[in-house]
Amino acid sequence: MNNFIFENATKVYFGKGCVKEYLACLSAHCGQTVMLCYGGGSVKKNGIYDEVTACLKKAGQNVIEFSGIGPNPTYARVLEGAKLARENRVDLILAVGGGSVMDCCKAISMAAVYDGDLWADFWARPGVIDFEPLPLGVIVTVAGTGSEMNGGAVITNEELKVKTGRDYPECNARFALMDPTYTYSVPKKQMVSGGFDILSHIMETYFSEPDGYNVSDDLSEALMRGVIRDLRASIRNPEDYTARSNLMWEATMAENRIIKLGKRMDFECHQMEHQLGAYTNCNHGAGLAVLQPVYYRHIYRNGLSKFQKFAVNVWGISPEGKTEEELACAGVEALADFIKEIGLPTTLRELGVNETTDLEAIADSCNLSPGSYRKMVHEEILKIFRECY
């Protein structure tokens, strides 16, 4: 394994009823004014908003609301939230939602106290945080990004048509409240998309050096098998507590940095999907589902041994009677079949891409990952996009 330093500052409170049990006390320790942030309003329909605000009222908090954070959170919304936080002297930002809400709030926690150009200094390029962001707490309502236990935030600059993710440990939430029953009301399409995002995060870490036996890969294989099992079970019964609680923790384990330790990591497919999203605003998990099998068909020969392990250890495919290449291919095709099975799209056309979409411009805007088995060039990325069309 490669050298690493590990730290994770987020304290997790997991399980049924955890919000009622802990939120009032946790928020009271952070100050008097809470900025409650959420998305399009589904939390008001499913009862989560009422439960959260009741806890904050119990703690005697002054609550400022910032709602309407949509998928693919924008830099403009970050600046709006930061302005509101400054004007109201907010002590704690409380993000209630999925990855988009959490990511937006991490960036807000920085922008609210930073005097410079946040995008230029921290998203256009990696920066060094020499100040203390506003304290952040999160309440997870969608299993997917794993944003609850890292400092990562993916933000879209609409003016520049750039979607970029950065991970700053200083932006880790102080606490994360994770009640699996909060995910029950998530629409099937969103649940499946989030579930595939979990699988994608693990694959992006797994399909990279080192290729010898290592703890991170062992954990990743177990997590991938779990996501496949639990996603199938959640589709059959959306209120299967065991499956939904497993999915929720699998999402966290995929992105709390543990399986990344000692790994080089790929994430080229995420770079491609991010730019696709920046230009088309497509759903993140659905975009990954379209791109990932095609991308792997391009690179599997460069990571043959790992793709063979993927076929055998994750999908249970027998190596008997197969060449090394046939076995590796079988694993990729099992992934493609699973995507169809769970009802995710398999073409860019299904995501709304059409003849007017400038795929060449999108391909040229993609960052090139140094950690992939074969470093992409923009011409090959364009070829992948066209094969996906």
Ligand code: NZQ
The other form holds:
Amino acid sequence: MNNFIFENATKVYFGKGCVKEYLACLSAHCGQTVMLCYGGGSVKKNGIYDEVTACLKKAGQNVIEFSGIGPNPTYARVLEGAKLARENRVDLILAVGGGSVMDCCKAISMAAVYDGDLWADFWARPGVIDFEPLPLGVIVTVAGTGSEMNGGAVITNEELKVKTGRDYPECNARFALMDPTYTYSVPKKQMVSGGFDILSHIMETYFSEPDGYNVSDDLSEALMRGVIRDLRASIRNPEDYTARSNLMWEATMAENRIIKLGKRMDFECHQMEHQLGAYTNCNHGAGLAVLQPVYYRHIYRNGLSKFQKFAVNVWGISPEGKTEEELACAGVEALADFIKEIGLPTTLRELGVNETTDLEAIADSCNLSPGSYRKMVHEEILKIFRECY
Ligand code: NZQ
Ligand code: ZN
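What's the form predicted in complex with the named molecule like, now that we've got the form predicted alone?
Whole complex next, starting from this chain.
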């Protein structure tokens, strides 16, 4: 196993009723003024907004609202939110939503106290945070990105056509409130795309060195089996508390750095999807579902032993009568079948990417991951995009 240092600063409050029980106390602890941030309005339809604002009222908080944070949050919105936070001397930023709201709020927590050019200094390249971002708390409403327990924030710079994620431990939320019943109202399409994002995070970590026995791969196999089981159960019954709570925690476990310890990590598909998103604003999990099987068909020979383990230990495929290569391929095809089964798109066309999209420009703008079984070149990425079309 490779060397590592581990720390995670987020305190998690998990389970039915956790917002009602803890939010008032947690917010009062941070000060008097809360900036309540949310997305396009689902929280108003499903009652989460009412529950959250009642808790803040109980705590005697002065509440400023910043709403309408859309999927694939933009740098422009980050600056808008930061301005509002500064003008109102906000003590706590409270993100209520999924990855988009949480990520946008992490960047706001920095921009609200940083006087330089945040994009140039922290997103265009990794920077060193020598100041304290504003305190951040999150309330998760959809399982997927795992943003609730890491410092990751993926932001789109529309002018530059770049979607980039950075993970700064200083941006970890102080607290994360996770009530699985909040996810009951997530539409099926979003639930499966968030679910696939979880699976993708685990695969991007699993399909990388080391290949010998290691804790990360053991945990990852258990998590992948869990995501597959819990997604199927959540599709059958969206109000299956056991399935929804497992899925919510699997999302967190996939991205709270624990399974990444000691691993090289790939994340080339994430690089590709992020740039696809920067050009087309496509849905993150659905974009990954289109790309990942095709990418794996390209690289499995370079990680043959891991792909065989994936087939046997995740999908329960018998190795009997199969060559090493056939077994490895069977795992990738089981993944492709699962994507179809849960109703995710399988081509860029189905994803809504139109014919005039400049796939070459997208491919050329992708970062090349150093942790892949085989390091990509831009020509091969373009080939993958074309095969996905
Ligand atoms: O905006 P509203 O109206 O709230 O609707 C949202 C949105 O349309 C809806 N939704 C959320 N909770 C709901 C609900 N609808 C009904 N009931 C609820 N309880 O879901 C839609 C999608 O929300 P969004 O936050 O965009 O989804 P997700 O959590 O998948 O986040 C995607 C963003 O996170 C980034 C992605 O690139 C993308 O920008 N990522 C962040 C990562 C991180 N910080 O660690 C890692 C990931 O790999 C990813 O890149
Ligand atoms: Zn992701």
